[in-house]
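Only one chain is shown below, in structure tokens, and it's the form predicted alone.
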Amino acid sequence: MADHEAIVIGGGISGLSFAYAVASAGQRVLLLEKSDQLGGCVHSERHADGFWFELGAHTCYNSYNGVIEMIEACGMRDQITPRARVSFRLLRDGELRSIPSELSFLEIARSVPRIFGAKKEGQTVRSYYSRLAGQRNYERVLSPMFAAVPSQDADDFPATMLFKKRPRRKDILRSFTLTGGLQTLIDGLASRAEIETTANVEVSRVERTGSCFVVHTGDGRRFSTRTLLLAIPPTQAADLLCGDFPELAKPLQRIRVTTVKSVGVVVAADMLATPPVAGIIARGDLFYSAVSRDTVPDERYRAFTFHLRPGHDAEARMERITEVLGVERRHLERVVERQVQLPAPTLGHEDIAREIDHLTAGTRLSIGGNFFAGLALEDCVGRSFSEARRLYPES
């Protein structure tokens, strides 16, 4: 007999949106993460005198209608915080430059014919969206934005995983954050009594006993449950099922995957001359983007979180954060770096998708996170949604 209904092996975004839907359909639920902190590519960076700033994921939108639906249960409706219309700036040649001033509209005009009939179907985002705004366009201008959104190369991503379409609350801002960040969410799921959170666990094994899955951690402990959601990263969730789900662990082995480092640094705001900005694009640069808190403005600090690219020591990194901001490094009050592991997808990442859950199906076992349909926060929430009524139809 199962100790537990339902157990999650991971606390971020995707595992604990399945908790938060398994509870909602009158189950509890163990969390189980090897972390000292929720959130995964949730990390709003708090200051004891209440400045905060995201090192990663730092907007919402009225399209995201499973996160709205979570903030209103918990709730946090109140709590929804407009973001200030400050732009995203290109820098190039040491200037920060408006993105609508680099394109070519001569060349966005000859391809305009191209728009009709397009699909993104079997496309990359290169293939696609050069055809659509023209190649010098789209290496000048749409190749860096597009790396900027998951802090990778995006250039050979499906097109099918970036900018969906989405129906929109007209009565949710249209982009938003949270009071203290989204970290507010993150603490807000936590804290549902159906959901029982435990940090610093790390998870060794999973084994298959009879009709319950078993969970194995380094510590020595055993949890039994009926069912399992595993919301890690597919290379950690694929060394965890090796053992009696050799036949799911492959296509988990197929997925590719990537290490993105952040560091976030505050200065104080009388110390930059930068003009507000929603972040800093780079190209050809030490860094993908560097988000800015200006969207949520500050009268004591200003905080720019650098998503950065492989291959640079520290030095080299600081170096030139410090050389962008137009500071010392004695300026910063505040310096603090992450690493996630991040899926890169090419053409036939829907079909290792489709072969998981294929392995899956009936099964009372889950995989998820966001290498199914998207990387933004609503792509993990949907997945989450839709297998949580997958094991729970009756909710």
Ligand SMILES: Cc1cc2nc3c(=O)[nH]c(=O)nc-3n(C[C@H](O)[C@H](O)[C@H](O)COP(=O)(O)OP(=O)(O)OC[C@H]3O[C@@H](n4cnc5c(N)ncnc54)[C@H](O)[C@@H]3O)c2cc1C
Given for the second form:
Amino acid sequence: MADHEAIVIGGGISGLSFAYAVASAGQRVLLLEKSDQLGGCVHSERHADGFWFELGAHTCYNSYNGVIEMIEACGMRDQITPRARVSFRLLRDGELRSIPSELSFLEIARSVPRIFGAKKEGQTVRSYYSRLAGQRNYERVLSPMFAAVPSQDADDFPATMLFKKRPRRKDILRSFTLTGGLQTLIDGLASRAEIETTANVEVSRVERTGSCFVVHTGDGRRFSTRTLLLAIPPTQAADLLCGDFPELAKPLQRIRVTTVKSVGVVVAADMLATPPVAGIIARGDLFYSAVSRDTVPDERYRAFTFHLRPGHDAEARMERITEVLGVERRHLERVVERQVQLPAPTLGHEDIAREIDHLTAGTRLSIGGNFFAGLALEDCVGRSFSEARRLYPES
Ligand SMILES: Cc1cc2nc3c(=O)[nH]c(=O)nc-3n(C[C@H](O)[C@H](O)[C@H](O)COP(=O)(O)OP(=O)(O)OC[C@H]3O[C@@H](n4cnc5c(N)ncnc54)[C@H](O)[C@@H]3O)c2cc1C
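For comparison with the form predicted alone, produce the structure of the form predicted together with the ligand.
Below is the entire complex, every chain and molecule, led by the chain shown above.
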């Protein structure tokens, strides 16, 4: 018999939302996370004096129904915090410009006849949106804007994966964060009584033994379970499964991933001349975007997290960061680096996701993550909730 009913590998939003859904079905869950902090791509960097800024995900919307359900279940509705009305600006020739000012409306007008009948299915982000807005608008404005969303070039993403229409909760702010940043939701989920979380535990192998799964950790421990969810990047999931589940490892290996490197910097508020912005979008630069904390203004500090293109050394990055912000290096009160993995899907990706579902159907093994419906937090939560319903249909 298994020691545990359910084990989750990976303490990002996918793993935690699966644990939440299984706990809501009346089962206890053990969650294993390799790093010292839960959250994965959700990482609010917090100062001792209360200031915080986001190194990863920063915005939720009132269309994030699953995320909102969990916020409410954790008793955190009063922690929903509005985002100040500041916008993203495009950096061109050293100046921050409004996005509409960079678009050619003549080109958009010429594209109008092509809008009708435009379908996202089978299209890349580049082919779909250049049809809607025109080739030049796409290359100059939309392509860098879309790259800022997943912090990588998104031109070859399937058009269906980038933005989704979902019903909106009219009683919730259109876009929001939480008091203390989005990590607050991670903390709330991890503190639920039915979920046991263990950080600093890296899973090294997954094995099948009779009707159970045995999870081996890097520090030599073994945990057996009846139900297992892997909520980690696809190549890492493939590594854990390739011994006893080679057929499942194969489609996971075919999913492209990219490493997102980010550098967050904090500056005293009175040192910066840059006007308040939600973030800076760059084109042909060494960063895709710099996401700002100006959305929740603070009198003492401002913070920017630069999401970087690969291939530049630390010195070149810091030189460019200080140049963009117009400060000297000694003015940076804090510099924090972080690195995560994100999928880099291309056309045909949906077939890989279907193949994974086909291989796990009827088993108590589940694969979650941001490479099914899409990369947004709500896509991860939606995937986890539907897998929890598959495994615990009676709840
Ligand atoms: C810079 C950035 C900004 C973003 N902004 C937004 C935003 O504003 N809004 C939005 O909706 N989405 C945003 N996203 C997307 C969203 O944050 C991610 O897609 C989502 O958080 C991924 O969650 P996950 O749990 O699937 O994976 P991850 O967050 O990657 O979590 C996986 C976890 O598994 C752990 N792990 C890996 N291997 C092992 C192992 N062998 N054993 C144990 N643990 C392991 C990792 O340490 C990690 O904690 C952003 C993403 C990034 C990178």
